[in-house]
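A single chain comes next, written as structure tokens; it is the form predicted alone.
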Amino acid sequence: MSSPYDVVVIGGGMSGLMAAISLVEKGRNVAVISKGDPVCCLSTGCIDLFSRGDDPIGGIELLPDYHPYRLIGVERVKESLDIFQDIMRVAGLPYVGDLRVNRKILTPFGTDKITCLVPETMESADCDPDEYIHVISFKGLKDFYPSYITSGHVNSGYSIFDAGVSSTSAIAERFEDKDFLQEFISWLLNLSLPDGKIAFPAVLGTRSSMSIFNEISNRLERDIFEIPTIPPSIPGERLFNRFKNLFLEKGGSLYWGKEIASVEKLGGRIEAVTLSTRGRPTRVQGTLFILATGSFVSGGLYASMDDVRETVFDLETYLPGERKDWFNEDFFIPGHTIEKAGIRVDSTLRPLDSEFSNLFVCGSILAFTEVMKYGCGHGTAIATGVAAANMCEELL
């Protein structure tokens, strides 16, 4: 069975789901395929653009020219996070922050993480060092250190709900219940805190996030805020869930849990793919095609004791170095040589030395991203997924 699509996107996490969107926006004929969840996923469900600084934008300024954020141009960096904006405003999960100042919200052990946008629930994170923080646990959970939190900030305490159930995924499903989110509540307010800062493991519901965090905050009356827990993350869940519930709400289809078995080709040009299924193989048939398989955690690419290759085009990847050169002797120092390998690609997100004339790359599977080194991770995803759409939105 064959489809013709507009633009077929190869990978369904941030940076292909950000094209997807963009397109199929544009009343664009749109297919996503990806073999599973994404990584962001596992994510803080934060925007670091760039984080070695207070001001992301001008760290982009200065990096090297073969970043993909410089490949684009800071102007375009900034107008995608705009629009990622206004997309999340629309989809009923805000993120708020300045492109021009980085932010710090508290992670589960007490330390602080530098980002730039944040979803609602964590604006007030940021916390001055004399002002008091109550910190709310559940019985059970794991990924979530309280005690860790309060011996960092001294002016603070915690208190421990028994939900009934111990798990992150288990306790925000809990909170969808209208019953319980009012015995939560009244428990809060039995507890006679202390005026400051209430905050919460991320785990204030699922679907219904931010009517659930603001009812807390109207009847408890004072600011609260989320942390992220460990990973699996509720805030990289509710993100990435309405990115895929927006983009098949706007019409665009979605082949999930697929893999790609075989790549048709003609004159240079990408003609289908052939996805493995059970049965009669799936044919998807595109104008032009976008790959956003992200490096090697999310399969994008693949290093053997010698190489690394990228696996569905199976495109020229640029490897820096031997293999005894990739990694730092400390492994924990950010900036290990082995994040500079990908695709290489010219301004326009097409793949250097490559037969293909329709193919787009966007996202961290670009060369030289460095998303550990940089902090950079959802901000270049978005940025090059925006790109790649215009660029294929040109040729349409």
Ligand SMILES: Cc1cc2nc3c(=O)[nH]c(=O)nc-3n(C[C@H](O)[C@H](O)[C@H](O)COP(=O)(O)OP(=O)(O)OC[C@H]3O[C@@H](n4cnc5c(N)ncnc54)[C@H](O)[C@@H]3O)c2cc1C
Second form
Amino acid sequence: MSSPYDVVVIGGGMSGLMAAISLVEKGRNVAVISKGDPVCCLSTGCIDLFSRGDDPIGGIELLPDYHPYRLIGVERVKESLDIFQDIMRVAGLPYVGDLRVNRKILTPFGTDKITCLVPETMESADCDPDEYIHVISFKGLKDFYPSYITSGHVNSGYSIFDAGVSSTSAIAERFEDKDFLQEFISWLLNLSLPDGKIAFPAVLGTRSSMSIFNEISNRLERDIFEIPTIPPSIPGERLFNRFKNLFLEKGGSLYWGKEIASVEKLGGRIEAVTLSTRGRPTRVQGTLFILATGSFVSGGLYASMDDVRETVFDLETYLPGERKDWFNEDFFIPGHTIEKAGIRVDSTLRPLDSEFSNLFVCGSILAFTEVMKYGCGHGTAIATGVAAANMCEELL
Amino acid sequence: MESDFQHCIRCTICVENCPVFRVNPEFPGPKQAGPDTERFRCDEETSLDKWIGLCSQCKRCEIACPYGVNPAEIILREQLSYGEKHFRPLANRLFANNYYLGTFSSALALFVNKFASLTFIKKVMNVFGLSTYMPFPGFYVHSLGRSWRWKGRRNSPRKVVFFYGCYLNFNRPDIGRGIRDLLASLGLKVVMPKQVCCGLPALGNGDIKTARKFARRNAEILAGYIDKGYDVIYACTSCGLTLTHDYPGILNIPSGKKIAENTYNLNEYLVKLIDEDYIKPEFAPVDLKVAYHIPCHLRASGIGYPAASLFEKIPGLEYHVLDDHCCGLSGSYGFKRKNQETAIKLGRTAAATLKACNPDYIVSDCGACRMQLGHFAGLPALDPSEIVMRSLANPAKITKK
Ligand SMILES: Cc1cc2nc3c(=O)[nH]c(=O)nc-3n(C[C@H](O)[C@H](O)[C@H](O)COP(=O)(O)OP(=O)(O)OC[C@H]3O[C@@H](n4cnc5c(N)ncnc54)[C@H](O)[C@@H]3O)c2cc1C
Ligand code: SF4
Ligand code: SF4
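Now that we've seen the form predicted alone, could you pull up the form predicted in complex with the ligand?
So here's everything in the complex, that chain up top.
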């Protein structure tokens, strides 16, 4: 469909696409603009809801009331993750898990990652300590370390297959070839492995991952599972691609690869945005707008030496204290102060202190999300994305 | 917008998106071929990156990179510098001058078409570095460049120059004439002045001098018309990307910016005319199911997928928009023997995804995509305008199979 759109979503990450899919499913005319692929493509593809405890929903109930989860309400969070699971089941990339119970998946370093919903290819990743696991890797693959995994899990072993190629994307592409898959399965059968599970780096196909996974599992007559690699991450890419294609299949419009060049305002409303090209900027007009440009990693927020800015609408950005307070030798500690930075919104996801009446904000650009502190990345993205779509629905 | 390797955070998103990297282990991928190696390249030194030519310039890495690094352009610069300093193989020389080849072949169309299909000639082509996994496109005596006798509407407040490009000119002049007539029937004044190749085949074959020569000639003609109030319209999305992205960019044509600002994709223009209420076409039902393959260079143009907006208006038309795959031909890329295997693998994958929709036709805005996907899917492949013309009851000769 074409401009003017009912809703223009800026940012094609989990949050923006979730909002966009919810809206096109209701028959709305929606555009998604994104300057590039989102951090989802680097993620494990697993949905962290709240990873600092056994019970994610219970944990969310205890969060401060200004956290985005609490702003939209715990019931809404649950509903949105149910919607996500329904969508993914229909889309052929089913996710499993229980919103009340966190689960463990293995990482390529042999450590555990706590998460909530996982693609079916990781369902069996939560292993008993004494259960036998056989790890498979591929010759030359640099993003995966079988010996780390086996050293952390005593009852285990590993074998290496030569796929003729050595990068995650090239191996995943090989699995899409039926002959290659058969050759691989024959090799596995010939290994005559002891009873137990088999673990693979997450390279078992791109488009057809579920059927490839099921075929290997059925032929070997045992539980198998994938371990996400360090980026490039195929499960993250699968999730993103499925999401993007769902949006396209339902008639959504995509503008990919260009940044927002300018914003047209009209009497307290956003009228249109333009995309930067080397020629005439592309103009995209809408009734309502959703900002889902992510945090610092994706460029939704930009930090200079003396300022932190929201990059599209120059919205008022919340900063936790002064710059000197942000210093911490360990960036990756959960709870780094800078993680609180972002756009503050009210319970309808409208930015506070903003001149625009037709703008909603969702995803990791929201202030106080603290993705690393709480382990809530895709969870907040999905929940606030659905919530932003609902807010738009009320106005359309 | 300008490529800057220093902005690369090594996230590998471009690598995940590179079709060539996925199927050809010889190519190190956009991150390594682009920003990673760029920091070690010196202007004075001869490039040693032999694999640089394996990049097909599909631009998928550029579209995916969230940090504005633009690996495709870093690689293109290196391809050109490599081309300048090394002997360019015959196949590259041939395709860079694709326009002359087309002019020659059209003049002798009957002979050339027959000649190119002979088994013996195919063997000779292989020896000279050309791939022959699918037939070369046929040529027509009545190329578009020879339509000078056509006089459209004398005057109209809306005036357009149709930049038809080599493929429509030499290989599918029927589509080109259809587009011309469609635009005229909508009340526009249409002109098709003498024009040359947009320059992309030369750019893609390491020959910036030839590319600039073509670009300057076109720029002079097009800028003249723009000054007289004309808009430029293209149908081929690769010509379009060259006019709007490379004329003001890497080719550095003085009037490049002006051309880029006044040049429109055909379907984008139709949508614009409808939005402005300049035309109110009545779309008649078209009872077809089509799989619409988005050419990589349309994605890279940053104008969305305007043909899909037109399809939306056509009652009865079931269309599926697919943008995940490069067709693998990439202009002349797949016609080179060293890229044959890559092109075949990518073509098969893209065709299979289209066929999974079970369509009557494949649709795509790019002639090369249509050739390749039509070949691998075994289905007729149409330009979007052929669907639009059918709905607007233009005398387009397409029938449901
Ligand atoms: C390396 C890494 C691994 C992670 N792993 C996990 C995991 O395993 N599980 C989990 O639950 N969470 C994980 N997270 C967190 C999670 O991925 C994010 O919190 C969440 O996906 C954010 O989604 P988003 O839609 O809000 O933003 P993003 O995914 O950041 O998307 C924002 C989009 O907006 C676009 N954009 C930005 N600025 C502009 C502009 N000016 N114009 C146009 N477009 C713009 C960007 O290109 C991007 O596509 C991980 C994060 C990182 C960095
Ligand atoms: S070029 Fe862009 S996409 Fe590729 S690794 Fe660098 S930052 Fe990431
Ligand atoms: S332009 Fe295409 S082929 Fe070249 S590096 Fe980028 S993605 Fe790969």
